[in-house]
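Heads up, the chain below is alone and in the form predicted on its own; it's given as structure tokens.
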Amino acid sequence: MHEDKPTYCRICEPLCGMIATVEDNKLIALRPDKEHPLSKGFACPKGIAFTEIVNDPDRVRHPLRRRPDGGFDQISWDTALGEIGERLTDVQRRHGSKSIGWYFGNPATFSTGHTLWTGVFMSLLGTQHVYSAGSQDVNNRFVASHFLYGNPVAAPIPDINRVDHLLVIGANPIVSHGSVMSSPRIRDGLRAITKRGGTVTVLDPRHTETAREFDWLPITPDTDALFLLSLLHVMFDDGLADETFLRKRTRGLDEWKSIVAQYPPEETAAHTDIPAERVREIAHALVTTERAAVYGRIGTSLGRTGTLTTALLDMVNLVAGNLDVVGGSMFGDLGIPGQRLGVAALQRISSFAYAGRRSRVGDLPQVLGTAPASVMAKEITTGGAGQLRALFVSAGNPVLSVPNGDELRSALDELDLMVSLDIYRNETNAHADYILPATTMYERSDFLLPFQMLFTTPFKQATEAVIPPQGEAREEWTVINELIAVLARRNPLIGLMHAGNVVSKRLGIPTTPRRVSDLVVRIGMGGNRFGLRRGGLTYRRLVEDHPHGVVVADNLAPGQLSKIITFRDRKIRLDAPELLAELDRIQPSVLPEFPLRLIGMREIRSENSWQHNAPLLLRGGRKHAARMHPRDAAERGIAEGELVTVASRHGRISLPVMLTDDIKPGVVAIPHGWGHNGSGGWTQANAAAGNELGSGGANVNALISSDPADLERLAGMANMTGVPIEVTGIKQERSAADQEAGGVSTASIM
């Protein structure tokens, strides 16, 4: 008998409503939930195809132990946890708790228990070796907010529902569905802006799916900071800024005025390729349009000065009068009493404070308790106190997602212990000693805490698991509880946590993600405040009375800055010395031997590296290919579909090329997440995107530097956009090699 269960997708930030069709405890199908108040019957191909991932025959369903020959044998959970416990205790005894590390990938963010339990466990260990996918795409958002507001989790989002002039920089929300922003049906939201007479302008080196529907303004990669500085120049130089207001709300205004005076659009145009008159037009529109906002994401984050660029996005909104106002760039509100004081207190805990700990290698800061994943390999191979000796990897594939994956692949084999918690065997856990089967999102209950302040329409939804775990899969937080029990005797703090777990379980009130979520629901916006607010929400009421979710406020509320800024004077700081120092790095570098510029791109049927095994997402003979302008290809004698070598100062990859006018000349775009090399059981992924050089596509991050000197200094993020490269046809390379070989041969005969 079929049963339809309301739930929601946890692949990306919109968290679209889904209906799961279940039969005999098996997920049969997923379809968009028409009764969901926000997504209203929309879901992307990735969400619909997730049935294939849940039921994938290649999925890991039982604990595995690696053999000396590199293969894996199935073992019991008791055996796996017993052996892991013994080996972990041995590492701790010989090298200390600071030799233990954890890397969690993007899917972990969408699991309440996964992130909370990992964070607490590693904090109790006192180790600096906590790494996340955030250092590949988002950490400089938190650092910029730290410098501006004293609050790293304050993230302004565009008021999509009411904005009339939206400037999108380095983002492709029609494909990404929004990033650091939860706005289901984002395409409809953007179209509604133009329908009500407004405008949407997209600045991007590529004519993206979003840019195709609106006004496209091509910009040179990694020059966003210069463009934003020129907007600020015009706003001050033309007397558009309300300086009286700004002096009341900020510190360092005069210093910033003198700085932006040095960036007139007539001079920055030589670098950005945005005409000065267009810069002036945009600056005036942002100030004079009553409801306007600037929104930037991945493209603005992955340059050489991503933190400065992210801060400049907020500064442009602020100076234009569009920060924390209706129709502008606004802040979400948890509605929790004392949340400002809570953030301030959390900032004083070294494991969460910005730069409370710094990396052994490179002296780079931690962000929200995590260190830069780009230095993880060097932390394994560099000897000395605190050397990384045991590593847990959950819901991640860093060999494909961090720069210089070959370096990490080699380093992993030097660990004393590596444990993976995942749903697949992949390029990373091919090197693990143990692979433990994890649940998928439809096999667990959830209320997603990290996204509550990111909804453009304040909204809450909780879900129960729609099917039981397949095979012997377990949730990550339950495995962490087992590790806590193992290490309790050797670490007093972990011992206290273990004792608390035991006592609460005996009392019938075990500490679980659901119990923590219920607390947040009760005290947050729309909550019942433990009975003080009649009819208010609890976790149970969300699940039982509002299975499709519930809107808790019609719109975002203005005036949140007073709750968000943690500085004593409640003023935004424009003059942080760390940000000012980054101005020395914003001029683009020129390397004649690498005249092209690399950018990344997201594909509508991909989510990083972990959805390439679903047949539905690989239909149509899909290939991994570089996008290149026909003019650049003609100059190099490269034809459509030809195999090319892409080279940077740091590496080389080979893949086919697609020629398109939908990219700025001088720019090459390559989708990330590929590079499957036959590891593990990814039958579809390993066979996909094949060419004569091999299958599984190419790992674009092989072109990126992991040298600490090349990482962004304030957030430790890798430079993944605007990277100097050159592209050469493989036929031309072979021809040149043959000619050289022939010349050598002739010379030797003579």
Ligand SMILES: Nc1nc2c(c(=O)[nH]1)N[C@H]1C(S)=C(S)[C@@H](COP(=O)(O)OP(=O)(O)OC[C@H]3O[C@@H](n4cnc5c(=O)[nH]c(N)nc54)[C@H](O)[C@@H]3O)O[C@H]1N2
Contents of the next structure:
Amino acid sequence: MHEDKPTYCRICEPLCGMIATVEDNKLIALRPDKEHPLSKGFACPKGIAFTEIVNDPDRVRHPLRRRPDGGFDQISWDTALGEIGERLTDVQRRHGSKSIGWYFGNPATFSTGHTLWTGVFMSLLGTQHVYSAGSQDVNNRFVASHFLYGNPVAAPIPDINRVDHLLVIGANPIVSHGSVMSSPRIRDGLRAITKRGGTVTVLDPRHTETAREFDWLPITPDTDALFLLSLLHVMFDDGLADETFLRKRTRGLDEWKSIVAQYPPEETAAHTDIPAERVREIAHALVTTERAAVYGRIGTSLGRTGTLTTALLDMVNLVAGNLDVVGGSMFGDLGIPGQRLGVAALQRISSFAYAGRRSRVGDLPQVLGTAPASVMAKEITTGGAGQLRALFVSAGNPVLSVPNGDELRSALDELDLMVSLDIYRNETNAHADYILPATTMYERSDFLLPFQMLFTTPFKQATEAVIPPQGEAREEWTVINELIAVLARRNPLIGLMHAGNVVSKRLGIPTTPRRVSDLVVRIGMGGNRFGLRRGGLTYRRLVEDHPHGVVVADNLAPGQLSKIITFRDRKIRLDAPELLAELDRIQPSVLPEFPLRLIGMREIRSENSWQHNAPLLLRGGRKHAARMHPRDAAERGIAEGELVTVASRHGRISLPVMLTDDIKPGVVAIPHGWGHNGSGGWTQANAAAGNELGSGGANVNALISSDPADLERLAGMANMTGVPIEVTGIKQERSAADQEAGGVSTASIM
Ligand SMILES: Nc1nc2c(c(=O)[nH]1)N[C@H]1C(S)=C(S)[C@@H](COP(=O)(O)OP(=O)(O)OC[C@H]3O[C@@H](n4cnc5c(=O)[nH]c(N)nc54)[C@H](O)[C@@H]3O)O[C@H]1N2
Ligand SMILES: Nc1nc2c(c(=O)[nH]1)N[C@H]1C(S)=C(S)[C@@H](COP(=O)(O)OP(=O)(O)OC[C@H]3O[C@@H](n4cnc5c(=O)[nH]c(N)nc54)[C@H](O)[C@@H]3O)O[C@H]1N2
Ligand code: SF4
Ligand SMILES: [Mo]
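Right, the form predicted on its own is done; let's see the coordinates for the form predicted in complex with the ligand.
Whole complex next, starting from this chain.
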């Protein structure tokens, strides 16, 4: 039987509408959904290629158990769960619940059940060993919002539909499709700004795919805080800011005025390389253009002071009169009554509150219940109370995505138990004792719960599974329920959760992600409020009456701040001492032996580390390569395509170079997510991106420090951009070594 089913893609944040063609319970093809109200027939190559991933012969379809020789044997779910249960109970008996940990990766966020169940399970378990991709991504956004608004989950997004002057800092939405912002067809959204006479300016060390379409302003990596301070300087100095309004809405304005007075653009230009007159021009344009916004993402998150930089983005929006107003930087609305009080209450729970706990290693604050993944390896290898002994990794590949993968790789082998839930064998779960097969997104029903506040046009969609689980794959939340049953007897809170599961199941109303989502749909924007609002949305109505999704409001609503700020005086706090203390760290450090600066980049046909196995995405002989300016290459005698060594204070990797004018001299860009070294089960990925040394590309995170002292202090973020490096041609390296050897022999002859 041949059927076309509307659903949506859950690889990245626009969540584009898809039509899945299904025959005899097999996914045959995916095509963009023309009837999706926002993505309107757009999907990117990653989304289309997902058929290959669902049906990939390399996929893990059955539970696997590792043999002493490193290979894996297929076992039954019963055996796997029985053995894991025994070993987990043993770890818990000997070391307590606090020795059990979980790392959940990026795709977990795209599954309601996965996110909710891991969050609740770990929180009830009372362990501090919860890690996520967030400390390499977005945790500083949450921390900045915590300090400014007393609300970690409030994230302003640019009002793409109405903005007339958009300053994009450290984001490449034409490739990434937008982040911390769900805005399908983002390229069209950006083009529409210039079509209506507006401007888009892209501040980025690389002349990116986005910058190429608009105005490019090359900036020195990791100097954005200085640039933003200068914008504020000009706004105050030139009397552009509405101080009466600001005084009413904020605390700490005078302190900031005296701080920004110290950062005139004429002085910061030496670091940022942005001419003072451009800074002045931009500051004026942001204030005088009625609808203007600043938007920043990964490039502003992964520097040494990401939390401060992110707070400064909001401050620039605020001082320019662009925060929480139409056409500016706006807040999404769940439409749930009492949401402010809910957040305030959550923040009293130590497992959720900012710094409610601090990491054992490195003394770093917890963010939304998670610790910095960079310290995970040392949490395994450092003895003492609370040592991490049993680790679950779901939808993650931290050996490639976290700093210093080598350190983590060897630490994993010291665990008493490691269990992975994944759709593939990857470089991380090569070290797991068990790999449990997870469903892909098209094998589960879902609602876009975590993204509701991030849509630039408020939107809802729910989908049924379009195919049954392939092989013996199971949804993560059901596996977590099994673990809960195992641990119930030894941990009272887990026991309570287990009892809840059992009772609700007996009553015929089992707790499922669908039921939780239904609740949120009913009380949220456009919901039926349990019958109070006739014709309103329920989960079932979403699936049956709106299979292509439904726009619940034409635009974002201004004036959300009063619902967001949890401080009693309802004022934005600019004067958190923790933020102010970060000002001491913003001056870039100079290491003469590492004169170049490393930045990251995303590729249109990669998704972090996990889509390099799809033949459609590997077409055209893709190569993992470092992008370098010809001038820097010439100075080092390096030719196009040559194999080079890239070294930092923390490590070295080898890969070919690609010379390009589309990068600021002095900067080198290397995509992350490569370094498939054959330990994963990804046969295509392992063979791809070949270089002289072998295959699978290089792991750029070998160049990044996992030392707690090198992590950003407020969010424990890894410092992955602006890292000092040097690049040497391997030929030059060899001849230098030969010369040295030659020198020695000459000397010995004499
Ligand atoms: N195709 C594709 N799409 C993706 C992903 C993917 O792997 N592939 N990953 C998804 C994920 S997990 C995320 S979090 C989002 C990220 O979404 P984005 O943040 O839009 O993605 P990046 O391409 O990493 O963009 C970061 C930009 O910052 C620039 N940059 C680096 N350092 C600095 C700096 O110090 N200052 C400034 N101003 N700029 C800097 C880089 O040159 C780069 O262009 O993308 C998502 N979408
Ligand atoms: N140098 C550098 N490093 C970075 C970044 C950078 O910009 N530069 N970006 C960081 C960012 S923003 C992110 S988000 C992280 C990503 O870091 P991670 O999330 O640790 O790694 P991914 O490569 O996304 O791996 C995802 C894994 O999930 C599996 N998977 C896919 N779908 C499912 C599913 O439905 N269920 C289950 N159980 N498994 C599934 C895939 O097979 C894959 O093994 O990388 C970070 N690392
Ligand atoms: S941009 Fe591509 S990968 Fe992202 S949601 Fe849309 S189709 Fe999926
Ligand atoms: Mo990410």
